[in-house]
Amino acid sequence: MDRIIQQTDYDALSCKLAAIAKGYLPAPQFSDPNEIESYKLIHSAYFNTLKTHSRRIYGKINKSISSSFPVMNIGTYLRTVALDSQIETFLQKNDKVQIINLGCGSDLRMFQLLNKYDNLTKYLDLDFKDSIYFKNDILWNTELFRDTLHLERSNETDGELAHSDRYKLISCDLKDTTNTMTILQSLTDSQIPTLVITECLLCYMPQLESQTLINSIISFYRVGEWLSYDPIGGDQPNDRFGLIMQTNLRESRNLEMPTLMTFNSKESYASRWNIISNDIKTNIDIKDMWEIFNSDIEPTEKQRLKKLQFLDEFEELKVMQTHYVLLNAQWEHAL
């Protein structure tokens, strides 16, 4: 099963530079001028490089890139911006920041943010090992990547592959709680602001396993934010939207989404943050992405978006972007 759940991080890879091919992202909205020519850059030069490691896996994802679909590369978008654009807040507003994030797969958020924000301190990549040891490989093959990250040698102890003082590689089963806590208590300092990000991640995880990883890194950090995109089943008697994603997943790839149906709206979805202590204080916010297409994406983004290619499952969109969810979580320590 979890090598299953790896081969989905080529889906979001194929979704992310199907997206950019397509001229969705980097969204002017949301992008410096001056970073827009860099973050396509750092892409096309993974996607390259990623010929080199795996021709299967190059030649599936350059089939997605040619047959993405306008609904798809929107909802892509929508996942993209509305992430970036809370990450940013965050990094802006910390004077001394750090930057966790569980099941990374081929993320590579952390150029531009590295780059950009001096006050982010640490920035981890954490996924399984085999998802780890290839984003390695193509890491430290690609010299733009060494220089930008400032890469040092590979040392694979404790599962840490690249790094450098800011960043940091690492393999971990993430339903290991205790080993996963065991790394971020070493790499770590539990009194800066910290911010997690999972994308597509607790989905994939047992109830009892994602809600003690949850439990523990807000007990850890004393002051933190949490960021996570997710689908939801839907809790409408009507909405089968859950089920039939649970059908196509079992059997298209055998895979499970095991909370999908359990935590099916926004409130239980967001429940999970709900950390009923009177040593912690907690504010949440979720709204799905059908929600921040209307309110975040001004007129002007809409309609370059109506431009770049033809829309005509303008409900599919809807329908999808209402059972997707982003959360951002908020907790601090009493002193």
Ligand code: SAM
The other form holds:
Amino acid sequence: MDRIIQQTDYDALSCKLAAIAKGYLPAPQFSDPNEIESYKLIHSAYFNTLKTHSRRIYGKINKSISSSFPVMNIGTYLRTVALDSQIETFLQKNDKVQIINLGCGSDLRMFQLLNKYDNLTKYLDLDFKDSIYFKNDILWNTELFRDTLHLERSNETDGELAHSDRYKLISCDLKDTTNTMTILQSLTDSQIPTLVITECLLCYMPQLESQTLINSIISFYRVGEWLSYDPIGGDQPNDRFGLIMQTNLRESRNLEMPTLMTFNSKESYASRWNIISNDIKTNIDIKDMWEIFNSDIEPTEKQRLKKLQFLDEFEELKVMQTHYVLLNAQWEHAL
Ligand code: SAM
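What would you give as the form predicted together with ligand SAM, now that the form predicted on its own is on the page?
To see the whole picture, the full complex is given below, headed by that same chain.
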């Protein structure tokens, strides 16, 4: 099952590259004009080096990019800009911070963020071993990436991962909370405000393991914020979204989302961060992506999106986006 789950990263990467190819990303409303070209350059450089590493994966991703639908592209656009803008808000309101991206896959956010924010002291990318070594090979074998991230690697032959003072790639199974916490405790500072990102990770984890991970991280870091993006199954009696999604994933890839129907509403999804403790204060906000589309995307930006591709499945877009959520959970321990 872990191997099948790892492959979901190629879907995330194809979606991101398709949204860039069709002009959805980077979004003018959310980007500095001077970041637009470097965003495209970094993603195309990653894809080009990936081609030399695996023709098979390259072919698969290329095929998905060419057949991308507007509903998918808008979904990727929304998920990316909504997360990016909350990440930047966190970076702007704190002096010294660290970011932990759990189930990072091929996400390349670290480039913009490390380059733009000197107060970002550590950025950790964690995923399964194979995914991390794959990403490591691409980063290390691309001059642009080595230079931009100031990567070092003293001993390639013993499998040492490329790293810098501020950026680390970490291979681990996040279901093993004890090992994950040992790594985080050795590489990060519990007293520095910490942002945890889980973008389409928790939906693939069993309930007990994902809850243990949430509890352990919140207990360890004194002040933090968690951004989590996932699908929810839907809790209305006639809502078949989650059941259909589960059947499709099972039949087409033998893939499970174990908690899709357990955390099937915004309220139940958010309940996992609602830590009952006198010592920890939490503040949780959760929106579905349709609400975010309507509240955060400016009219000019909506007009720009409309012109990129003809969208006749507006109702389908609404149904899909009401079944994806972005949670923002902030916590602080009493002194
Ligand atoms: N977060 C990235 C993004 O949104 O572009 C990748 C999302 S991909 C759908 C899910 C990622 O979570 C994959 O890279 C997968 O390997 C990783 N993942 C899932 N379960 C994991 C686990 N137990 N330990 C480590 N990584 C895991």
